[in-house]
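Presented below, as structure tokens, is a lone chain in the form predicted on its own.
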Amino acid sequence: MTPRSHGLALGIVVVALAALALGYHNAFVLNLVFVGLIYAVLGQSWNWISGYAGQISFGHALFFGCGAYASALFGVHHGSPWLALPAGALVAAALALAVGFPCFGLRGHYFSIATIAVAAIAEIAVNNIGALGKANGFEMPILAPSLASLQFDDKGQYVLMALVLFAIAQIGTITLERSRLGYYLRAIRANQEAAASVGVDARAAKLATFAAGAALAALAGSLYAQQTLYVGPEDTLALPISIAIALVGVVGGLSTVWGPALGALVYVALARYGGAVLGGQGHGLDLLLYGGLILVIVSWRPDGLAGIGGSIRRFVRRRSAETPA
């Protein structure tokens, strides 16, 4: 797809989510909306490293819980959840940063065990830090609704905010897509060393991705700590949260625009839904139903749902040039 297509794509997908949003109060519904934004914004950070530069990352909920427990520790101790949207974001650039440097040494494997090891140290941390509630986490203060306090009554104004960090992934991405560091990163996944014979610096690219991956994740969280006022480890920084975001971002597709988007899609109606409806009485059925969709889709296209778009994209154009006028 061109540029314009996916600004096309995005503006249909804005229009429609902001009116569910404003003309639908089912809260039920419109959370499930809220954290489907939430995963595809989390599995669009996710992809921007492991999807384009190929370091597949296992602690990405480290910088998840960066920008939630930021946005707790600001209600809680100076009542400004917009201060905590920059904090975290940086909190989190730098701590990627700070993991990123000694990490990008190791290649495959290797780089994946080191960012579990460190996303698993953090929350042993956490656990054990009376000021950020330990294991048990803290709640946020309620405040009166207000656009300044980022807290509402309606659900619907949590899905427009989270709708707005979703363009803003969105439009990053195919930013991306077309960059010069885009380019880079594409070259660096299929082999470094002739990336770096050509002169690309691989180091400083993936540091670059990996860091602004970092801050955008833990915008998600900040979001995610406001709609819920919770901030634990458990719901923050486990190692589930991290797998779930990566099956997000292979689900729908490695390195594409609307991957993230898809799986996070079929995240939120087999997971989050089917647990709900299931949960209670199901007797882990809607997990089955979402792991055997996982196993199909990486048995039989490796690429992802986005990849079977494409597939049926070129079949359809295919057709239409071999149809005589």
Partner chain sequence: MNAAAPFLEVRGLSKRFGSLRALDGINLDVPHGGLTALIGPNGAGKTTAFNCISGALRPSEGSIRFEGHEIAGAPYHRVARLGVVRTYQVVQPFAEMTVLDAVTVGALLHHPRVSEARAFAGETIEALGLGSKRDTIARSLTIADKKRLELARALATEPQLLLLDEVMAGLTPTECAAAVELLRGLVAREITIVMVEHVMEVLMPLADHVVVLATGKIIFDGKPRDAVNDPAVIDAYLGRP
The other form holds:
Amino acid sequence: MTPRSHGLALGIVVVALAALALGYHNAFVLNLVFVGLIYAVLGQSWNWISGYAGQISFGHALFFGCGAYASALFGVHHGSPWLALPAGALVAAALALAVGFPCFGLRGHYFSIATIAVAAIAEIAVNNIGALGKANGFEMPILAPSLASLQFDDKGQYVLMALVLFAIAQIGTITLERSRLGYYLRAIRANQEAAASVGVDARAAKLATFAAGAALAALAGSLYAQQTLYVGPEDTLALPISIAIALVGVVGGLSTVWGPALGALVYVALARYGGAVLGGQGHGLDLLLYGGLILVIVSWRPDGLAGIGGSIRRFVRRRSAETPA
Amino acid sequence: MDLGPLPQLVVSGILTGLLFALISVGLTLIFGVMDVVNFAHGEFLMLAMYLTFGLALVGLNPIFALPFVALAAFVLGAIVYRLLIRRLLDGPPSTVVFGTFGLLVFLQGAAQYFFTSDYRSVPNPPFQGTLHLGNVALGEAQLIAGLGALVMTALVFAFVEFTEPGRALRALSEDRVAAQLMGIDVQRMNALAFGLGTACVGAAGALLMLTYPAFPRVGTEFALTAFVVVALGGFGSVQGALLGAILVGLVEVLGGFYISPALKLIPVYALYLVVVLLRPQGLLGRR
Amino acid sequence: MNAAAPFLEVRGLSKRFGSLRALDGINLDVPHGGLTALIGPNGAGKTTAFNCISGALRPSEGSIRFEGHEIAGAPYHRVARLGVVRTYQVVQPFAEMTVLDAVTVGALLHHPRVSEARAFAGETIEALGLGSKRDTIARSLTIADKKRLELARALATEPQLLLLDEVMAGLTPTECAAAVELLRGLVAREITIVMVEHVMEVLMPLADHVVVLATGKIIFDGKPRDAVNDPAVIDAYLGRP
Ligand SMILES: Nc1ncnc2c1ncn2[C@@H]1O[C@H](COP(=O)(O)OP(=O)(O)OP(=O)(O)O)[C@@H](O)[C@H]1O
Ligand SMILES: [Mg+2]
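Could I see the form predicted together with the partner chain next, after the form predicted on its own?
After this comes the whole thing, all chains and molecules, with the earlier chain placed first.
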């Protein structure tokens, strides 16, 4: 797809969801849309480092948590939520640099397990530090709804905020694909040695990508916290969240603009909506279906759902080419 | 000189480490032979624990159930290889990672759906006595689980070192291309390795039921430790996995006592990070 | 350029792999401009020398100065940015990328704008006769085209010193002749070339300067016509098993 058609698709999605947010007041549905957008952004931020740069991370919840905790802390200490956004993003980016600098020397699984280790240490630490709320987390104070307080009485407003972030993530990815960094990342993924031989600084490219992705994930975390008004380690920092993010990234298709959004759609439809309809989470049927679907996708379409889209496009093009004019 | 609780902790740490070793050896065996990190390894452990629990309900002591559970796990592992893993090996490396993740989610969901999230312990558990050796007090069940793990690990080790199929497995993990040229049937050997690796967690699951309850997410706890152990020791190295397991067992028990039980995993993860940053191939791994 | 500093100056360069001395204290001067041929029997250490000079490997000992900069042990990408770029004997393409995209990666070194880099990469591809393959995925190229791609990617970085490791191996005589013309063109553009090649007939008429390496040591350094009569060189070539 060209940047123009990506832009067009993005425009259609944003307009459609904005219309839904403004016109359809079903809290349940809007909540699902919100969670879906948050996961689309998280999956995209993960896709930058693990898809485009090829460094598979299983600790991405750490950055989501940075944003969520920044919002929680600003909330309980009466700071502006608008300051929490950059604060969380900065902390997340700094953490990404601190983790990435030594760990990008590690290969493959050693890197992936290092990301698990770092995120797990952070989770355990938060569970034991009083100032960070320990295992109970934080209930954020409820403020008068307004743009300044970043709290709304209408779920649709949160969807609009998430849409803005989603658009930023998508435009960022479309730009990345066509940028110098995008070329460098693809070269590094293909052959890091050969990339270095023509002057590509692999570590710098990965660090920049990792830090940008971490900041984006933190913004998603902040927004998520503003909507739930509760932040705890279980639902922001824990390993299952990291895994959910990675699966969103892969189900839709690694290193593609629309993969994470598709993955988030499947995730929300099966794991969240399915869970709610099939009798609440913890019942297991939702996981069973979601896991089964991942198995089907991975063993029949290793390139994810976006790959199926590509096949369909090629098929249609072939058919229309065959049709005599 | 009074060592205080240290001897008790060291013995306990080693016994814990032996169970980790059995689980980790299974994981590293699979990796060594086919370069696959099986993220669903812990879910096989969980299934083995439920099977042991089921057999205990009809009156079978977990120790006697062990051979059946291990055999069942072997067969399950070989089948999963044939039906799923083999297909994934053709794709890019990330395919296998996410395929086994899908299996993890699927099996966990299935366990939750069919067995509920309740904790299940063996009714009337055997070996409830306590042994006193000097001032070290050991639960019989813990001791038997640890020693059982040692015996099983030794058996696996002996199989890989001294039998004909074991030699073929080692040849494959050293140089796949050369092994293929020598006429080794890679698909068969992969299935064998996957079955054997799964049999390890099968046996571990039976032993674990002596001291631990079964629940749908129990596997994740142990598998996470096993990943750290295997990476710490060096992916693919059986000796590395043994060394890593004992180290992690010790660090976990000592850390739990001297720092705080809630923080006991921090030293384990920190140990991993320090080791791989200094030696990116792990303690005994090849570059 | 600092006129006093020699272009490439290698002193006491050694590289050991365990107990094997792949390079054993070599000294080498490459003047600016022209083509230096680096020859020697298999396993002499030619590729290892390129690996050390280009920054792919850290030398065990010795100094490598390029235009006065010490580059021994410098990061690979930094050496490339200084203008020393190599090709690989065993091709290392960006397998999943198209020819144009792969060459663009090289062109981005001195053309930070993607559109300019793509245009420059397109010209480079055209000049190397790969124009019809610009949208082909690198993996599916023939070996000769992969070698050409390797060269295009290196050239797109606009190097000052180009280290070519057997770029002609496997080419047909016609392709070789075209490659020779291309190399003459590069030399005319003041790109300094050090070239490893086993095909002497091709190399000798091109080279201004010949360096012969055998078991990690330089055994000859001089004019091409003297090399063929040098007893040590003859011995190294004929004496090998
Ligand atoms: N990375 C390495 N590790 C161990 N030994 C190496 C390594 N690279 C090269 N060698 C050894 O160093 C010696 C020199 O190898 P090198 O590749 O430099 O030779 P060469 O002159 O390029 O030979 P050829 O003409 O076959 O390409 C050889 O004995 C080779 O086996
Ligand atoms: Mg060579």
